[in-house]
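Only one chain is given next, in structure tokens, and it is the form predicted on its own.
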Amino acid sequence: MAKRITGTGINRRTLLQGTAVTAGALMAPNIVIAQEKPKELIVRAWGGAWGEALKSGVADGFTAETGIPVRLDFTEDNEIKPKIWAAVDQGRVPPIHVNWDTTTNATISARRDVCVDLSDLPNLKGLLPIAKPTGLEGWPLVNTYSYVYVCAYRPEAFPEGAPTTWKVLLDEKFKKRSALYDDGIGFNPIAVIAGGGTLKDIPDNMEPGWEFYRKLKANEPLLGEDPDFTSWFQNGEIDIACTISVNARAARESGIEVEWTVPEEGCKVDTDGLWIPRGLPENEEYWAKQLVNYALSKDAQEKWCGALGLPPVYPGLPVPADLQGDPAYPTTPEDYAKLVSIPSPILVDNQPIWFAKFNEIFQG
């Protein structure tokens, strides 16, 4: 459910006639298999900085090895799930090939029955254990990398160094130039430790995370979406936010003095991954799989992951040299240990909860 972009659906399209392709990278190695080819597969994405990954880093790459080319659909991931659902009730084809989704959201469609099995892919084999979803039985989904929600801010805010708690979202001289998610993601199990609680108390007792959010929301902060933090920080709008690492990267590699930490309460750790819709014609369904392997070959995930700066599921892959020693860029277990990781079937039964209180605090 991570906020990014928004835009509009794409409608369904019409087939060419076309022929399998030989590649390594790709389902059948070896094997030319006769497929019609469509005149385009279409993957729901983000915009900005990750719409820009994954087609430098899987859907240009898949189109030359196969000739189909990919379209991108920016259509926001919470508005496309009815859509998709409706269409698998309704025994319609849905809108889209493949969905590029937080791993929460693909788990709830999952538990929906809506998704194709994935088990056949045999790029699967050799992945990270972080790639299968838990507490879902097969491959539903394939979580493709990790990803973190880091204390991001501007140095010149910071002349003491990097802010070593989030409760310094509460200082005054933050008022209206600090920023998170419109929903809380990211930040609401962090808020409650921020508020004096626990790891324990989540899901449980929320308490002290909604407290800390009613002092916050004197504060004023801004909330928006992935695109936003980047302009904010560009246009030198606010100080510190909690967002992806890939965002603050992005703003830092357009030449913006950002630069993130892991404060002592830590930053939630989570993933995103590819599913396919039930309900596509065949040799869509297909050629949608081939895109899906494909993107999980280690050249893809090199490209793909190397691009948004986060750690992949393809195993020993460098570390971009700009990312070397960042604990926003967690390898080992010990890595991943300084972070915050919450099971997804807790998130998925319990998000909903958080949002909605969330904006009942800041919007209500």
Second form
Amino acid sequence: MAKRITGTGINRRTLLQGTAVTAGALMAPNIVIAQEKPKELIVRAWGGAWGEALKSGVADGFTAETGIPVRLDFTEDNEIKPKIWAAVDQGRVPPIHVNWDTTTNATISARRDVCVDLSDLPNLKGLLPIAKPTGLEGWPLVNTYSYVYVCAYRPEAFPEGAPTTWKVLLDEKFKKRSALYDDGIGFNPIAVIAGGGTLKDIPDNMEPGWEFYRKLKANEPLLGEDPDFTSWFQNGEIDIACTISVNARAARESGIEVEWTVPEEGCKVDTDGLWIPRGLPENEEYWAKQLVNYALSKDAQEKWCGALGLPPVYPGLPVPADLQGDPAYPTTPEDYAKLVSIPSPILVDNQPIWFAKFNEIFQG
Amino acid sequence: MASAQSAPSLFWRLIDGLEALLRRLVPPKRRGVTGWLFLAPALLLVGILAVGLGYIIEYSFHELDIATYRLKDAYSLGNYQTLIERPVYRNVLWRSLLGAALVTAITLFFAFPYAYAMTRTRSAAMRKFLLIALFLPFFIGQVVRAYGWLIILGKQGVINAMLAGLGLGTLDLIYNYGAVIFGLIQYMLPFAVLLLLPALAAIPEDVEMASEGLGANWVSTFRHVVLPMAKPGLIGAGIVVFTLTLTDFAMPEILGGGTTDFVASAIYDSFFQISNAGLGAALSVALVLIGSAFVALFFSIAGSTTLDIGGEKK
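Okay, that one was the form predicted on its own. Can I see the form predicted together with the partner chain too?
Entire complex below, previous chain first.
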């Protein structure tokens, strides 16, 4: 906290005003309780490069400012969801303080009315419009950065240069040598375009996408999750994959030969966010909000998103040196025009339907 | 020998003491309660499971409301209709049942001679070796073992490195149905051996010798004496391996490459990936019913007292 006061250039009048407010707050017992520091704050996070970035970019800085340790809980995002829902429904204290979640999953939780409203966070002011969740009232969650599901490939398998189209996945040369997420996330809209459809077809006419998947099935792609892609590239199991640029970048930084590109059909761009479950003790909810607020500060956004290699929602921050001009790091409207963005409400409404169809094709 | 005799006597002295205490505390008219008291913890556990199953059954009759991502209040057969109408669930179920049948048959085929060798070997060193070889992978755990197979059978694994070294190219040894079956057999083998051991140990060697003394050769003795007498163990091991395989999650997930899911994966996906607890519950109920039906079929074919746990044999 001291750091922030120094940074604002506080004067005598402000100091006196602040002292008066603090004295008033101390006289109100409920506020005193609300500000009591918890032993720790638990943030659900993804592991590997993701968790390290959150620790160095947000958790360590927050602990340094407040003295509250932040513990990262690496429970799978889909698995923590029902645990939080059950805790809220049953009036129990939720197992975590802050959920770092995909915007789609966070929106689902918001629809279930289990999220604390974040409207009063001071750092929401001045963020890029993408920070605001769509199709929801208020701020049950806040988006913290955007990311791209890139076409990651082994340069050795593409001697003539980066693949220019996703249709290369259908090439028999890549039979059992390609990979997608096991629920189709990140690729469903792209499959529609690669299958001859357009963005306007989504969500009412997904058939071109399903047809593309049927053809792709013959090539027996592997289906997995974030950690799988890194190990598959590392072990030489695959040549090409649709994965988040963070995973490809982490693989490259650990010495694996991986490059990425945005083919002519585009790549899906999405967002992740933070939200706080309802049902926390008042003081813990207060400090959880402070943590989310801190994650939206300039300093935290620069470190966190810089480590991830993703465009933050805080405007005007520098692009990491290795990602200058990278299509997977969109900064201008022209960059975004090459990408495919589907509004969260459409993703949430169609998630079970698209998953069922994806499963039907690949498990059938 | 002295210590071997004193251990049971201490045990029985304790039991006698407990019985004497109960005789003092419980009036003669209430003596029948004693048995139920001993059974109470087990009944409590089964009761909790039954309550959980009751909830699952109840959930299965409610469809998901996408607007709120909660189950609708109205009762409906919609989830069961989905299971019937979507071929993917039939395929996943068929894949799981076929996998369970294959794993059971192959595991029993390998476990039987292993357990037989353990009970009949006269070498203490050999028995110890067989025990260690059996238990070592048993203690490692399923997930670690599956990852071990990824390392051994992967594109850059030991086997493929050897094949490549011999100029034979590489093979796709993982991320297919065969790899899942292989991983499951390796995982189930210790369970089957452990369940077969008591049954085989209970067959006196004299019986086999008598059979051979009466002119039967080794094959006839095995077929007409050993196999029928080992039936309780075979049935027990078969049921355990079949049900564990049918409900397995980790091996298909890790060794299957995402396209050879078993029913447990479909249940997981419904509950966690798409947050549809109603559909997941319907799948769970279907799995319990189908698994139970197969076990019942097993018993009806083999006889209800096959496990040799009391009562007269049919």
